[in-house]
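What follows is a single chain, given as structure tokens, in the form predicted on its own.
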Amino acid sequence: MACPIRGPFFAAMPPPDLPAPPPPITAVSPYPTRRRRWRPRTLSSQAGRPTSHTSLPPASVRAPLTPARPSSGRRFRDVVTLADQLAEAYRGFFIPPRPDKNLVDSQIMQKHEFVGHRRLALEKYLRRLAEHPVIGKSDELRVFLQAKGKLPLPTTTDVASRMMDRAVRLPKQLFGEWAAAQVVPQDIVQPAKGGRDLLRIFKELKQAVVNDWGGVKPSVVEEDKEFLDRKEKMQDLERQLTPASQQAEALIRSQQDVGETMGGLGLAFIKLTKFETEETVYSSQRIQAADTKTVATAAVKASRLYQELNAHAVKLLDTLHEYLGLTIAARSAFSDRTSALLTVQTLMSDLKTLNTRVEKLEAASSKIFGGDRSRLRKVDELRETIRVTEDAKSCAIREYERIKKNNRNELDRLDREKHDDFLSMLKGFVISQVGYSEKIASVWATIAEETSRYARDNN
């Protein structure tokens, strides 16, 4: 049996005309803008997957591939479906992780705030998908953004049908029914845990235990030293980005505190100015009230400058969160590679076991004059199973090589973009910090010059 031709789920649909892309939207940052809304994003919160598919009121998700920027009414479960389709069709790619459901946030925040926050997170997620060189051109993403009404769901995403098929097939497989025990090449290109074959799941689990604890080297192992070195570097990058992201959040909080303190100071001076203006008796009091108003205006201006500085820092330092999410996507892509290799190892082990059984049956049948018909019939069934398993093994090897190629291309792309992105982030951060520090210093220098007579009078 020939290996099935892989392709996107919507390959049979005519591709829609794609207009020119719009100008990029402003990136949504995980950093705080107000103290009461700040929720630090950690690695575990990004990696979490929602366990509930409770629907929300349809959120307006902007389509980044159309110039008029129309909105597409989608529920969160539609986003979950899109993410599952992409993970199934594009194994080995660094697919941006989708936003989680944030059930705790939905209980804490107001309804309109929660829906708005999720809409912005989904816009950012879709923007990342559209910017990917491969996924951005996928039919799955185009259909999600442009199709009207309910999304067409592939049968492989029906969890209930999968569980029913697994439960029905397992007894037949265990008791040796030939048709049920066969490996289907069309299913072998997908990971075992997402398929309909419980027996395959158990076999691959057994193979994984044998690889780790059996002391027997598998017939096929991961020998790409360059890949293993780059995988280790990705793990090092993740370990470095986690504390760097936390430090960036601490910096944002401190700048926000300074800005709020300046704003509170300015408000206090404004109240003092109002009181002194209303209660003034002498001309010296009016002069002091005017000077107090000048200080209040400077404090408010400095507070606004700190807010602008914080907004720039949030936008620039969001690169750290971007790459932290990318390390999660890389981990998932490497897991696809490991799963595909385990499938190849399991099939080769099955072939070895089947060939051994055929040899034993033929040897036993040869000892009987005229042959044992039941054993010969069993040999014929086993030979057919071997043929189907060989086809499945060829498909699994091709799938493994395809995932290896995808991993290599994604790592090359990451190496090209990482240097430029981090260099741009550092340059922009330094320029903004220096520029706004000079503006804030200029504000206070002006105040110091205007109120210098108080220092001369004291001297």
Contents of the next structure:
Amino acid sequence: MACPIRGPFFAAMPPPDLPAPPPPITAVSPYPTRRRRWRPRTLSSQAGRPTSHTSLPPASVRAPLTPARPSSGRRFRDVVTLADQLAEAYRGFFIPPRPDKNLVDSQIMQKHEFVGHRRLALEKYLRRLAEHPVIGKSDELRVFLQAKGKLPLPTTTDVASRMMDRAVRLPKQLFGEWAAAQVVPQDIVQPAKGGRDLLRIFKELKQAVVNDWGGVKPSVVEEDKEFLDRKEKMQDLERQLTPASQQAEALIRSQQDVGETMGGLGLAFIKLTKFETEETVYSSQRIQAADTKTVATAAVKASRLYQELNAHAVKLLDTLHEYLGLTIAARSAFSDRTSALLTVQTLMSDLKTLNTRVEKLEAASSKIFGGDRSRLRKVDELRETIRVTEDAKSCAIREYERIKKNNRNELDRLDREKHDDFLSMLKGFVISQVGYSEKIASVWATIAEETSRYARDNN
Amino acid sequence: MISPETSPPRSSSQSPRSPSAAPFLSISVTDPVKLGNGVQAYISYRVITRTNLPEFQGPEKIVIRRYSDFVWLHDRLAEKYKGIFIPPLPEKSAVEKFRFSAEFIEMRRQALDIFINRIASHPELKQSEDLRTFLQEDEETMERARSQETGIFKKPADLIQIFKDVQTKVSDVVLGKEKPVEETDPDYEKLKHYIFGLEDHLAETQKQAFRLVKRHKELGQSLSDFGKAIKLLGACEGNSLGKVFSELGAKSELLSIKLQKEAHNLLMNFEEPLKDYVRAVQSIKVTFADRANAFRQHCELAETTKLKEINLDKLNLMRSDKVREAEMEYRELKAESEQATRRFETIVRLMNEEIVRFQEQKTADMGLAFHQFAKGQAKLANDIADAWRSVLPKIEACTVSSQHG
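Switch from the form predicted on its own, shown above, to the form predicted together with its partner chain and output its structure.
So here's everything in the complex, that chain up top.
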């Protein structure tokens, strides 16, 4: 039986007529409406034009991006929806984490700094999504970037309304009659948590407890030692990346402060120069004013060089942040795997129970001459349930295998890319530090030379 | 007994911080030692005088002095040498004293050393008897001399208050807030305006310099923390990439140390000279007040003398028997008035010389400070470049191996 991998969302969408991957995202710009909306722009978009065209590889057709009407901009809520959709549809993949919701009060929301900060974060997020070899080609992302008009309401509605939906079926569930077709095999591919099936949630929770407390050995275990090793390494990486990225941030801020203060010093000296020049009476003053001016100019120059150096250093920080995000994404992907495994285990344990019941009923029925009609009817019902559960189990196993494969592919990809990315990050950092430090050194060396007569006179 | 040179000491236009060739008078303030406990704690300094001048007891003399001794000397000179810009002292700083950080002690020592040497190289001040007392007398005599002054300047708190009063009085008097007996010399007005403006500008640069010192320290700390974190991150990675990380981390920690060093250098050789000149400008303002007082006295006495003269003429005409008395009074008053005028004129003359000297000194001292600043920054930047550059070979090795692997 085929298990559709995508969630029910796509039932509502018309089939896409262009298979082109979404174009690389280069900018996200906010525009002023009462609720923030975001307009993703791509490569050849020009400032001020309401629509932009993308420069895609020749085979693709251009797709219009942002329509002029403000209502078709994206709200942050849409981004949250996109993230949730991707999490549902791409289990096992390392999906870059989305920016925080930052539930702050409206006063802070209006502040320019917050807007700029969020804008950058969104830009990064969308770019990373687009760079992912699988997700970058996804329909969800493409729709988000390109569809006109408002995005359709998310199907991932809150748990409360879902519970209301299913409350009607609850009594039957509690009496354990699976045959009321609660289980649609496709639903199996979604994790139980946050889903609609209360009974399934309870069962898997029970199974998890059984597993954890080690009373009963689960029928399928995570035996893949290689996987466990790599998972351990990933956790290690996360543990070290967190302080590393924090300290990198602090370093950049300190460098920034030095540059700014140097600029402030230069400015103060410029004012002093101006003052001395205006009030010159003695020749020594003129010399002093000239000296002060050269120092001021050098300080301002150095300040600018510091700022430029920092712009490069920020890229270093970016790589660390990106990989930190990936370790978090990996955690999520690994837990997809765990929950998929848990589903398999639960179903297997269910089957065991059902089969046992059938055996018992058949045994009891065979003792009665001519059979026990009510018992036999019960057996038939159970056999039906078993059949459905078997289907669900196959689906679940397929899903589990799929997620395992995704995990493995992603781990391989990460290992490959991480080495190169880290190396180029370090190289870029070192080279820019060397280059700018040399420039700053030469600025000051000139001044030291010009003022060296004062040192000589002193000795 | 070494017979000293008999040639007269050379006057003025020497490099302000160093003694002349021969004859010479060279002093160093060294060896700060903390004495006493708790609130009574203070720092004592060793003051070493080397000279070949005949007025001194010998070629070398070592005495122990504390901050209040320097204050005593400063105040005595300020009383006696009106019109001269007395070199400034570092602040009393009642708060930091309790902490007595190594940095604070070093800053103070340096400032005191500069103070005493400036006096020693000033053509007038170096001849002061009080200076010789300060440099040569034993500690008990010094303490007695110091406590005699407590009649005028009592506790530090009072001193601060009096200083504040003087400051406001100076501004009031100099800016002409107190009533109108003031000079109208346009050049002098220009000078006053210049000095007030200079104080503001210098204070601003000093503030920025101090901030820059702090930023250097903070950057040093950040580099140290970053280095540690990067090293740990490297431990996660394998082989050659891991080595790059740990080399980067090690260099980062090395640079942290260099930054702390440069922060100290910046403080002592750039920020402190700026602060020193802020104080020097404030000292000039005190001289302005002295001049204004002298001018007022001269005017008042001249006025009073004139009145007395008129009165005397009147009495003469009336052939009164009060004439003799009045004449004596008049003559006394006239002498006083002439003295006051002379005092005022001395101050004006001295100030004119002093301001030239001040500007020359300022140019030289600030020039040196700029030189130290630029030299320090250049060295720091080169050290940074060198440190990071040394990581490149490891990065290259890593790149090559990954290309082959």
